[in-house]
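This document opens with one chain alone, in structure tokens, the form predicted alone.
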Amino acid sequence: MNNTLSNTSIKCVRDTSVTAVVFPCLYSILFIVALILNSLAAWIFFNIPSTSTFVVYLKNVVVADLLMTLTIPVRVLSDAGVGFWQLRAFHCRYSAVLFYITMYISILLLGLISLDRYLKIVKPFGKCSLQRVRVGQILSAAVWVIMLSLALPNVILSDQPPAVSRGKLKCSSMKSKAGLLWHEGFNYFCQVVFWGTLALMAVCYTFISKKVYESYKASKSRSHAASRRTKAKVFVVVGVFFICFAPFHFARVPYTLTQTRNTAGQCQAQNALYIAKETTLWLSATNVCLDPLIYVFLCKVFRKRLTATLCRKPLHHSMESPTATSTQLEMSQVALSTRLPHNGMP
């Protein structure tokens, strides 16, 4: 049984004649700015204390992001056929299961940031145990621990030798009997996370643009303007998020049938699910670039430090809390005014 799976695998010839050239083009690109982009985060974060739970969350999406964004070079170098076999082997093996791991690790924290910012706005005055520093570390490292647990299978059962056909290898073809299986019942379960998280985003963002617009209709102050800022919020965090994952999610199941199922009479169907895959998946990988403009929108300190460094201009402190959320001060400013009289004068 597990030859035939191994067989099926490699009876139909890719057809990398677009791939090949089109995508290591597109990350070798993605790699540079990504790369530009995470590393000056990761500078501006880790000057930052971890004071509260939302910087926690936001420095491990940045290592996630780093991590993942170390892996593209070797993906350059895979799909462009450079190198031997073995270096694609251990793109399939290693490479390619750190890459995808750290992209579901980072879809975890972006709902754990959206949780937090809803629980900072429902109880502005009170923290519940989810708001507490530790609680937050603790749920960071268990994503990770989660994460990397669930993946490492993929990792020990990519252990059969790989089965290269006119020079090059499918990485399903290194994958046993229960490598496979594993692989597929992975990909339910990262499509539970996915879909599940972007539905706590919706949701979370919702009620957030739901209770500033009320807070500005109450102080009778620029209700509409509050209404297009929130509503821009949700947009463009929720927006960006499913634009990003929602295409190769769509995507995923019917081609990881393709490579675990008995399939070898669709070889022209294999071939376009191959290229949708490839493209969406390019298409998330994006993400890592999306991520420090999020870190811009959301984190009004992340956004003075980084203006102070761009400007090389020393960073004023104020009496501004340093992990606030643009949302929390936006109703910061709307409860102050519900203090001040309403007759134009300061």
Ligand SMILES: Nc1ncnc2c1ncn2[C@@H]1O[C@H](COP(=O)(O)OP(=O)(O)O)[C@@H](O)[C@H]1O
Given for the second form:
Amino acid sequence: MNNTLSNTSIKCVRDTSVTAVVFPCLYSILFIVALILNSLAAWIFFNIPSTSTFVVYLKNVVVADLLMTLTIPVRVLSDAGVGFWQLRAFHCRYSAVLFYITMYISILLLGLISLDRYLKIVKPFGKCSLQRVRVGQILSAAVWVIMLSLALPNVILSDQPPAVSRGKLKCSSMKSKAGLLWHEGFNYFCQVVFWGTLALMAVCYTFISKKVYESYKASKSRSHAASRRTKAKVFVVVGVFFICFAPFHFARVPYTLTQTRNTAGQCQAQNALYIAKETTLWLSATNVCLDPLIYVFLCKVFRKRLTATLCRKPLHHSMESPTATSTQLEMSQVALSTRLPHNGMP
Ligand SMILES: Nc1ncnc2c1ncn2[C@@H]1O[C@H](COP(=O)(O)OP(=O)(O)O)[C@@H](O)[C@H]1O
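Given the form predicted alone above, produce the structure of the same protein in the form predicted in complex with this ligand.
Starting with the chain above, the whole complex follows.
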């Protein structure tokens, strides 16, 4: 088999009989839920001043999630085959790229959040430079700039006249040789980003859960059920992250190779990998709904603020004060890692 970069996968007609029906439905549901949850999260978050790195990262996650949500309608129409091939070309060149970039920005920010929680235990009084708000803002900006600039060639090098085979345009068919090379290389880079972040999260949360256990032992708590609950909450973050993103990263490499290498004659395998990639990508996209649940609704002060907003109840005076709000937000999140007697966990 000739293993050089080539666009021979174009010859294999993509079977979209299932995907053109199932995925537009699944993404439409996701879009509605994600839009509601993230708009609400954004509205609440932007009423909280950025007084800690934690809030800075969360705000960035909300922005990335909202942007990703906004790309979903184009994906739905393009997958359903509604509109001209130009819509599919727009999806391939711009919208899908933005979708992927925001996904990896969220992944990196979730990694930074884990590191931040870990540092909060090691240095509870914020003496480390990584815990400074300014540093958090710079790191967040760096994540955006790096991901946007590295993904830009995916847009620029998708400049070939698309090969529309029976109306089904493959994004890779719009790429030049250099475009295919960048697409493949950048996908390897993204694999490193994901598995690296997962490893970082596993280390941080293992340490956090150890501290939770020690603090229970120290306080001689007899409430084993409560202890188990807190540990479970700590691992929800890593668990959800793994379940959402790992399947996609297993499927992505072989699928990318079918896009960039000579796999002519393996049309069935190409189509099977396409379905695997689309299914696991949808699973990854569900993270856009789970981020607000994990990082917003597990926070007691945030939940109170949300309840107050929804029920239009005036908040207690101390919670209205910006300093008190952010401090309490921090406290209840730290409670995920250190269940201190004065924490605000439920
Ligand atoms: N990790 C990524 N980051 C940024 N852009 C990406 C990433 N993976 C793929 N892309 C780009 O998104 C577009 C759609 O890619 P892909 O989903 O592989 O195509 P298809 O829908 O034909 O399977 C392409 O322009 C591709 O280069």
